[in-house]
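Shown next as structure tokens: one chain only, the form predicted on its own.
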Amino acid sequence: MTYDFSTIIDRTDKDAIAVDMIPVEGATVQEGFSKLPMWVADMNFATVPTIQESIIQRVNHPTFGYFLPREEYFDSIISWQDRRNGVKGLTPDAIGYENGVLGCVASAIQAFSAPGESILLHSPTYIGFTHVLEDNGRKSVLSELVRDNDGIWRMDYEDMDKKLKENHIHFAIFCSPHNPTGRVWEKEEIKKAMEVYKKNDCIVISDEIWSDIIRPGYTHIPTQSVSEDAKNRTIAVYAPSKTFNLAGLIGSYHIIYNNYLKDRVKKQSALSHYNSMNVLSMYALIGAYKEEGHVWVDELCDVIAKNVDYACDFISKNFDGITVSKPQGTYMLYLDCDKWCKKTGKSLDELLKAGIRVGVIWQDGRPFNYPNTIRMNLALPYSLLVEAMNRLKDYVF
């Protein structure tokens, strides 16, 4: 490999909530156990060096005044989308800066729905979506994903259609690849979903922040690419932040082809005067989307695939009562602990605390709108993953 994904990096006192926080109230790490951060979607790998190089080169110039996005910023996105996702014909006027995916979600729901209206999401669902809807006075209506005989999460199109009609919904949030289940939707699945949205006059915001982190053998299909109608009713949101672990630098971007959607979203996001690019965030994206970034991401995907295979195999053999559907994308595992809780008579809270007691910092999955679940982050060196699994086997399960 060209890049190092095995070195254990000490992030203590380096502004990392992944290490400095424990996400379960009342849980503590027992003396003698090191912390293994496996909760928030934050990677414990050094990012591609071209990001630091780009930032350092800019920081060496001593002025940081007002600025406009460089042409290189847009060219980097266009080139990245072409090579990674096969997007052709993308132009700068379809690209817009966003402080974050959730900020764009907030702007879009303010532009295309009214307080008190319902928005359709799938469940399990990313907790950030539900928080944004609640904070903006909208209601969440959930269409539950269903696991087939092979344990693969599928959309229930009839249920989606029914709930859109019953609740007079005209705005939906679509997550692709899906967080927290890790599904990489197939083209026909996306086409069917977009037909349901079209039939119900729904504007769609498609969160595609995980689109670069895909297991070998699977392909991310941009929602806007499945039909001309999908292209014109979808607000797609991407970011280098998840791919390259840049959340602390802030910076996402939308792709909107339809002028009506674009003008409304941009107007709404401009009202606060705070949806503004940071000059170092711009250079971080430019550095990330260089040739080296492509190599780094390809290697990252191989590393995560190895971790996923190991974790899923280990869990199936050693954690009786825990089931997991192997994710096709992202670096998150979503553990179904319902059988374990019923078999042992213990609560999920007891299980969460037992893991954290031995240093495995994992995350309560219930806020993602699915009962008795735990979310685990596998973006860490393989040696730490092995250590975590053995601790869970020896002390918890």
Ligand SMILES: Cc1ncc(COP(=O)(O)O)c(C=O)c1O
Second form
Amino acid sequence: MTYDFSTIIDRTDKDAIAVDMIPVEGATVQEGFSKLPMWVADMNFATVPTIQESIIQRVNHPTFGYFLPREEYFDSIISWQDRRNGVKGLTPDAIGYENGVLGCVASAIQAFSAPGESILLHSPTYIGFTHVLEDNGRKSVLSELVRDNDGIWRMDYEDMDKKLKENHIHFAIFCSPHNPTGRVWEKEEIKKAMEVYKKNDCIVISDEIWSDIIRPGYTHIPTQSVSEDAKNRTIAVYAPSKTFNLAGLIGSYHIIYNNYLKDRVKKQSALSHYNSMNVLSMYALIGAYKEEGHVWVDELCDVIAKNVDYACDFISKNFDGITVSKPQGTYMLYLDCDKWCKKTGKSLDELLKAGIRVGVIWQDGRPFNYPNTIRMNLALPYSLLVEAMNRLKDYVF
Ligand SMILES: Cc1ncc(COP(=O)(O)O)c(C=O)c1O
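To complete the pair, please output the form predicted together with the ligand; the form predicted on its own was given just before.
To see the whole picture, the full complex is given below, headed by that same chain.
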């Protein structure tokens, strides 16, 4: 390993809700137990040093006036997308800054749906989508992902089609890879989904923020790559924030090829005058998308795969009544605790609090639209993951 993913970093007093907040109401960490942050989607690893170097180099110059994104910003994205996702022919005019992926979701739903209209999403659902839709007065219509005989989450195309028709829906949010199930959709699956959207005249925002965090052996397929129609129907959103732990710096971007979609999204986001890039976040992206960034992400993916294997194995051996589908991407584990709740007669709230009591700060999975679930973040040093699993075994299960 070139980079260090095993040092335990103390994030106390370093502006991190991962350790400053307990996400379950009424839950507390008992004295004597350290906090193991395993909830909000950021990582407990030091990011690739080229990011800090790039920012520091810029900070050393003492002016921070109005600016335009540098050519290097666009070049960095174009080359990153080419090398990681096989995207050819991407040009700067298809790329646009977004003040967060969710900011782009908000602009897009305002551009392509009316207040009160329904939007199609899959469930389980990333909670951020639910909030954006609620905040903007749109209704969520959920098409449930279903687990096949091997426990792999699949889309139900018939159900998607039915719900699009019944609810006169013309805008959908597609999450690829999928949070919180960790599915990395196969090309055929994306193709079929895009056919359903096409049949129903549905514009799609494809949230691909997790596209770099892929288990070795799996491949991220950009939604826009599956057909010419998909290329023109889709607003794709990416960011270095999930990949490199830069959420606090803000700085996502869209790729939109179709001029009609692009102009509508850009106009909508311009209305608030809030969608402006910060010069330091531009340099963070440039530092991230360097050669060193590629090496760092490859190593990160190996580290996460090892953590995922360990956690899934440990859970199946030691936590009777908890089932989990092994994520193919992301660093999130979505625990189905239904059998455990039924077997023990205890509630999910009790389970959540019992874990937090011994310092395992995990997250209620129910707001992601699936009953009796817990979401667990595995982006932490292996030694801390082992510690968390042992505490859960000894004190909770
Ligand atoms: C699927 C998904 N989309 C978007 C976001 C948030 O993105 P941003 O901070 O760029 O709005 C997250 C964060 O966890 C996420 O998991």
